[in-house]
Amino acid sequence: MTDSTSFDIIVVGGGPVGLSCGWQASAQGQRTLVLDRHGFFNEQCGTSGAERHWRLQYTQEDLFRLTLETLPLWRRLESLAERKLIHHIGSLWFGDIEVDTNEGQIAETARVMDKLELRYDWLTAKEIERRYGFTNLPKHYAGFMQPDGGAIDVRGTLAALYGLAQQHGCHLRGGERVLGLTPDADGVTVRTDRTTYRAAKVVLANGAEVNHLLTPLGATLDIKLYEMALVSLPRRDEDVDFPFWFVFQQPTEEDTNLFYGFGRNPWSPSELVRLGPVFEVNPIDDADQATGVPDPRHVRRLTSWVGEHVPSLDPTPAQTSTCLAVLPGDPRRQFYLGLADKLVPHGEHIVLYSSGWGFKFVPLLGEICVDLAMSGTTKHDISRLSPTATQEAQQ
């Protein structure tokens, strides 16, 4: 191998958790290959949109713990970009209260917020309406509203994340697809469309793609790709804006009757807010099966939940568009991140982070991913996350 195909580390996709890890592992010396399909801040394999939804709390504590010692990693990377990327705007909760969710339940939410003493004002129904404007919430739901939650700047972060793995020397080439890989005794072979390359430790931090690398080495993870529907909405009173907000209902026979909105993003001229619905229904095969058009039935559901609840806001979409979200097959899971040192012969060269709400987390998996290539351990509690892990047990 020539010294231009050969690296410490090569990690396959170049979205946030990529580019994390692209930065953080050059930073530490590392000499590091990004490789991203599409080229970098593409939106075609995960990550769309403006904004992610950033907040501390969780009803399942190994993560509630996680958000934690990710704050402080977010506020390192926003002193080193020079730029605020978290604005915090609230997380409202509300809803049936004992329901279960892909976002989790918000009764048990309040108790793990109590045992790890997390700041947040419980609110009845009538609170919700009188201070946030919503209107018609049927009398039984309640919730909270947690004020450090908010909203990440997307683009932001990921500008943040190229330039400095960029000032670190990480070498970052977009528009080249791997192909496969072949992992052996003493590191990884990586082919690509374009040439080949020999890695002591590999990344897989390719989202939707992660399986197209796995299962020809003979391993296939349980994820669930799901194109669902964004809108943005005008709103009919400029004075009225509005935290991130998340409504827990019961399901439906059609969907799950979750419902989530922004505020107006304090980094945009627009003055239009994003919202959507979290329905897990109708998956598809693969990321190229995504078309940019969201279900109609889906944008009718959110833009009549909106009629009737909030009215500071047009119902009447401004724009359309979706987002591909990759999610573990077990809800319970939560994310797939680790070795793959069970999964596949030689897998302990191979590192993987996959599926799930991950964004609020890019910091920290950066870091833990670094870890894991670097010395084969991280300091943070992952156990539950490992893609062997046996949800059942951990329950």
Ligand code: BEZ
Contents of the next structure:
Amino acid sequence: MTDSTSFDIIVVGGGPVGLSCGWQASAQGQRTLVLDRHGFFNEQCGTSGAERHWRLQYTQEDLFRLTLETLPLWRRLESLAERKLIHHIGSLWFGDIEVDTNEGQIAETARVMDKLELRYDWLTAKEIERRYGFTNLPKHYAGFMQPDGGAIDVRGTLAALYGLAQQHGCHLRGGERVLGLTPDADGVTVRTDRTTYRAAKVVLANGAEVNHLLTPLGATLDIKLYEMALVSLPRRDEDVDFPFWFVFQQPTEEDTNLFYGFGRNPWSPSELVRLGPVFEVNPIDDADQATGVPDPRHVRRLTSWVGEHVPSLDPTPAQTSTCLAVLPGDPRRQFYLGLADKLVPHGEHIVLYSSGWGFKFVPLLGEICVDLAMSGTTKHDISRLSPTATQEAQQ
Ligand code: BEZ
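Take the protein just shown as the form predicted on its own and give its structure as the form predicted in complex with the named molecule.
Whole complex next, starting from this chain.
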């Protein structure tokens, strides 16, 4: 009889990355358990909303190469799940091309696109207005349209990953909270609010809650949690649509002054379009402090930008909500990804992924975490993202 408390790999966190690990580990014959405190398909611990930005371009060349390595894995996932998950509506970045943000920088990204030979159209403010219907853009604004970018179907992705994990015999347990980990020379004991398990390896994919398990072992990741506003607006003209767009602007005294929006969601019956500010301000201490109610000032900042620059949208919100952005404290580091071997005693049995705008990397993050759990190494270059990579490495 198989022991129901003993596994090759236990994944803590059943969000997109955890499910991707569950699928890819069990597909390789690993006896795998995925545990989620809330249950699957919840939006409580991470970003929410039906769509997420797909982009190839990154200012950092290592991340750019990782998106190029992710695309074939998305194609494989789409083919196994028999559904389209990435909709290539394009990715439009515009604004002040020199402004540096956690999401990137336009001028430098264009240089890296040239180097990696990724196609794009360079556009002036006037061309952006003419093509996409924005108005009153400052004259010095410019940017690019990268046509391979677009929007990812979030719920479709979760359903595909869950279905594949289940198909390969992965054990999926929701509503069970991991209380503590005890790594030793042979593996890890995992204590939950129901029972105790034993695993050869543990993957921590529990996002905002990673420090709940790491801190008692003597290490704490420098991460910041921001509850950001999401705003859905009606279109004034049904014929007008948008690519994914992101406007890069100089920060104001109060916030980062960054806004983004999607076009009409191709897989949703709703006619509304979703937009948001990316204001890295007023961090909260714990995911449990998220209220689901956006800061009214942030909603107003977004709707007044829309009122001035996007005449085809009605700036009166039809719906508002929030997402929880979990970002590294050092803005030059985009993710934590790697073995915890130099972080905690016997950390060679623990793989961790935490923080950053990671949805676009989901199939690759699963592959990398499972590679690390199974062999301690991966062919993908994640050296800069290692939890113990120095500040100098982030330059
Ligand atoms: C991104 O592409 O990484 C991104 C898009 C919208 C908001 C934040 C991040």
